[in-house]
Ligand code: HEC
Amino acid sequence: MHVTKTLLAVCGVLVSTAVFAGPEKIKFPSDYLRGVLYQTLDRPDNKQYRELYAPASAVEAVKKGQPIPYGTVLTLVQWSVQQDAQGNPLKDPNGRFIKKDILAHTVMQKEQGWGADYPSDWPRNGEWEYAVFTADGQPNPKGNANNKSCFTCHLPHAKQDFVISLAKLNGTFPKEGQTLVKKGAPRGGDVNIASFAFLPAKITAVAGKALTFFNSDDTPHQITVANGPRTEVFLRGQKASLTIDKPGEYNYICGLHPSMKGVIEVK
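For the form predicted together with this ligand, could you give the structure of just this one chain?
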């Protein structure tokens, strides 16, 4: 009797160690290049080029409106870009950044039951785990120690199974021609968002009157006012608006890309 109890206790410890939540659960997806490259993205805000890969099975499922299947691994490859002497990213004939070296692989994976053993105050993302790997596919301990930030930033996207680029994955992201967004054309908003910048960066608004933002970029954005309102995530060709009732100067950022900054002066 005594022996059995001890054995059970030992086994219990072993089992809980093996299933404990965390980035160690994700193995480097060394076959990600065999999947679908479903988005490439220039990031002027941090001078990166990004490639987003998904298995064909996941693309097929979301195109049919089905949930992202268990076993799906999404891989985001962060590249440095070629720059001129002033540090401005160089562009190819299509106006796109030119990738240089892989900086990191950030990966998210969904498996049945994953996430259940996080503590109750963890910003759990359904059954997803997150991990960071180096250029050559080794776990990045510093990135992984900070993996709570992955959960926190993806958490507001629960409606789309925490995948921020879902509209790209399922093919519903507005095409450039569909929204008639042309470079330099007048926009429908008070603030235009182009190349990850708010134009103008500082705007004056009237208290109690809506301010409109227009997204011209090939990626979603979201206005988040410090100690104030936050808009929905909106895609290219879409508008979002917010209203501030109290006069004052308000700083805001993009909730998806916090290095994007703007100011609203409410009079």
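All figures in this text were calculated on a predicted structure; none of them were measured in a lab. Numbering follows the first chain given and starts at 1. Under this definition, the rigid core comprises the largest set of C-alpha atoms superposing within 1.5 Å between the forms. Compared with the form predicted on its own:
When the rigid core is held fixed, the Cα atom of D31 travels less than 2 angstroms between these two forms. T212: CA moves 2 Å or more between these two forms after rigid-core fitting. Relative to the superposed rigid core, the position of the CA of P69 differs between these two forms by less than 2 Å.
Output block for the form predicted on its own, input the form predicted together with this ligand:
No partner chains or extra molecules come along with it, only the chain itself.
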């Protein structure tokens, strides 16, 4: 009996100290405002304004070309924006969205050994973990249940330690296609992707002929046709193509940013 109790006690310790993969590892960073606001972003696709915060130590390390330190917590704050009567986002004198209310917080944290507990077929991001919190800092069960999309979106940026936004601080941001494409003027493709929008939003294609998409955004994208083909994830300055064999009208989205929508009319 003494041996049994001892074993149970040992097992209890092992269970309580074991490290498992998952968003529950991350606590809400209530002090994120003490960090550096290193980037802001307008998102026309879902009518949001976003702020990205990082600890000063992480920002300095990246600027010096050093690895992002363990213990780094990056916080993305999603804001709703002011809109006119038609639902169009209002802009300030600088042409930027005017933020209104906080909608959510998306947090990524780097700790030694994190990521190793995910299965081999999971899109691991080195030693980063992700979690989604509500406006008041509570865990968001729905968002955390879908946190695999965070890994998928950041996976192409392995060379920047999976954090493309910080890479701009030290000049390691991908060089390809950095010249911005004017709105409505595709560069190197039938459809240009800029500011989280497909330009044009509706396009005509020929059955059996490849349709090419060019990414002008900082973030990766993936074309996903409803009941149809899907491209690989592609980065800024890269192209992706797909072919639809049968005539008809096909709706498609970005597989990483579902609020981005377009239509392909195949003849």
